[in-house]
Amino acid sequence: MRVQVAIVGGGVGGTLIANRLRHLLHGDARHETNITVYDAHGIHTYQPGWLYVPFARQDPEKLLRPEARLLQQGITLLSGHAGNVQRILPAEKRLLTADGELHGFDYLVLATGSRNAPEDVPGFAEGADHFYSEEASRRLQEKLAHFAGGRIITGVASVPYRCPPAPLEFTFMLEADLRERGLREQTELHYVFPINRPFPIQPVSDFVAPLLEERGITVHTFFNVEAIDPARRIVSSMEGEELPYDLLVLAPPHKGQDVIAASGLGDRDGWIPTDRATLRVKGYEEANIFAVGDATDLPVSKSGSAAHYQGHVVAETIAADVQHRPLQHQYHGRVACFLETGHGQATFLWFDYEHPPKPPKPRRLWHLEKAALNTFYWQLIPPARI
């Protein structure tokens, strides 16, 4: 019997199940699998390393990975036109691709991860920097570069974004930066956050808090974005107040992937309706579509690592129907990540849905873990080793 799965993104979240899959099911002689990743750039970025290029502490272009160097042998990439998938048809069971091409899959991943909309908030992209993209973090550093003091907001504009700790480690990071530097006592450090607390998860809230007040960073909770004034260099919020900058540094809004807003499959911010424990997308059971990672709309962070722990279950679950054996696997909520807290320290984050996270006292250790895992991803968790 031949099946066919498609993986309609190349992140971190398809990359790992289709190589799993690809381990799983080779060399099972009842069942031929064809296996097919469509990605229109055909590059694999590691996000996360983002986050150290505004400090020169990484160098962009090693980042990036073409794609068909990180997937095994048999299975089938798809890029430019061909992997541009421009609408999905659930009911056919059929992709539509930006060749006018139609491919038929028996199981479907959405892996299509999230895009940034800083068209969302006016002014921002004349008024704000952020480092969620390659371009935005190279004309970062170009900024900190040149400062000399003044004032810098730092935060986030609205949630859902992705990779929650990362907006607060830059601002440690930029913290010890200045002062690294001798900037500290020129410079004023504002965090704005859209709720009541300077993190969504409240235990990490309350380890965080006492830091960012340790450093003198001031906190702004129920600061919704709602405008930029690059003119006047004045931020405002939907709650009424106004913060004047030098240097503002935020977290961008953050959509589902346009495909899927065509396709009929997500909310009204494209986010897809996902089973929480079995990854399935909510109304197309039968037609076996999963989605994991960024482009869900799961109670769990926006991540890499999230995508990570989901793509495993994915990958357990698809093998499991195709050799009609029980399956074992459910998501539950798992993530693991680091969080930067300045100073060549870190601390650690492990939660799930049933258990929140217990962050432990920053240390050099868990910043030398994450700067190993930052070195060895590409050997580790695209090939599913971990």
Contents of the next structure:
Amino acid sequence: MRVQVAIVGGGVGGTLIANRLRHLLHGDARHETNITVYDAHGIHTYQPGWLYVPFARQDPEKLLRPEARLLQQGITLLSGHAGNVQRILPAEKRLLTADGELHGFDYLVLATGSRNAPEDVPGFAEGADHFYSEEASRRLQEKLAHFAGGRIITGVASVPYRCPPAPLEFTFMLEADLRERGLREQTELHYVFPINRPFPIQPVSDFVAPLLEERGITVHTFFNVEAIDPARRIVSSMEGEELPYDLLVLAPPHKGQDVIAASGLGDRDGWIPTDRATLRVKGYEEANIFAVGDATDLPVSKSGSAAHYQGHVVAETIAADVQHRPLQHQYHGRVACFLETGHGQATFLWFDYEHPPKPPKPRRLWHLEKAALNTFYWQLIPPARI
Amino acid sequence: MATSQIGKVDTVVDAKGQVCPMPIVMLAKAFKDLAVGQILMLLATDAGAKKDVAAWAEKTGNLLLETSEEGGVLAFYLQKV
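For comparison with the form predicted alone, provide the form predicted in complex with the partner chain.
Now the complete complex, all chains and molecules, led by this one.
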């Protein structure tokens, strides 16, 4: 009997798990295991690069690679209708794809990611900009190129959202960009955030608050975005505050993918209830169903970094099980990422469930390391070399 | 859960297991639908919520009537003003 491993989603987590698992299987186990990646688009996007597109510092075309080129030989990629999973049937251990085929599995990894849900905030689609898709980041590049001064509001429309530091990074880079273009004096900058500090993790908040202040960026805390009035150019909060803007750049609301909700596997917002250590989907602990990355409801960043560390845990666990030496590997909440602070500098965040980050002073070195990761991502992360 | 002196609770928001900033976001969303005078009970396990909920009430001008803690679960009683 061949072993069927189904991986739904060809992002950071899904791709890394497929390659790492293939590498960890030896001899008969390798020959007798089918690893199949289901990805409707068949294109892998390096999403962290979108942050640089609005400043014309990144060609969005270079953030895309065919998924088939990132998977090792011997791994099957299904894309188009054949890779478009419509229903996950965990009890039957089957997947239904858009071409009407049913696919059985022995192990299932849900790496379906998240989606932008602008419809959750009235007026968002018409009134706000963002850099959480290729199209939106290109549009924002156009707007920034024509911006001649005024009032810019940046921040977060609702939580959770992908890459928690990104709105702050965007704000710091925007401030530096406006300064370089001689527009800083004509521009008021405001940052809105839902709680009483500019970042959820206290040490990071303590790190960025003085930077925001010294760069003249006004922070509005307890600002839970309720609605945007595109005609009047006003963003209002659930706390009753109203702020006028000329340009509004907010991380959009996020939700889990529709297939998760349609399969009855998600919570109210479509996030998959996942064990924080074993990464097994709650309610299906014995069924070898795992979830990684943005798709989960885990209390860690929705980021490629979290998916990367989680991916290793899932690949090791499945490889051990397939090779009859069951060992449950554990995820400890590890996330590592850079935070751009503008002017060619950045800091580094490294943390897990038990240890909050201690961001070091911004340095050119961290910025260069982030730039190197952006360049060498393709050689390092999807092939699971690190 | 400690017995509260508060009589009737109109809405309960369960943010147990959620980490910052989720408890505040869930509180803000639920508060929108309350009528003036109604009471909401927020349950949370994130220790940071203690400071955050008090600050949120102060900022929005709503009343934090009572806070209790039992078995690691915080219960906040808030009234819409």
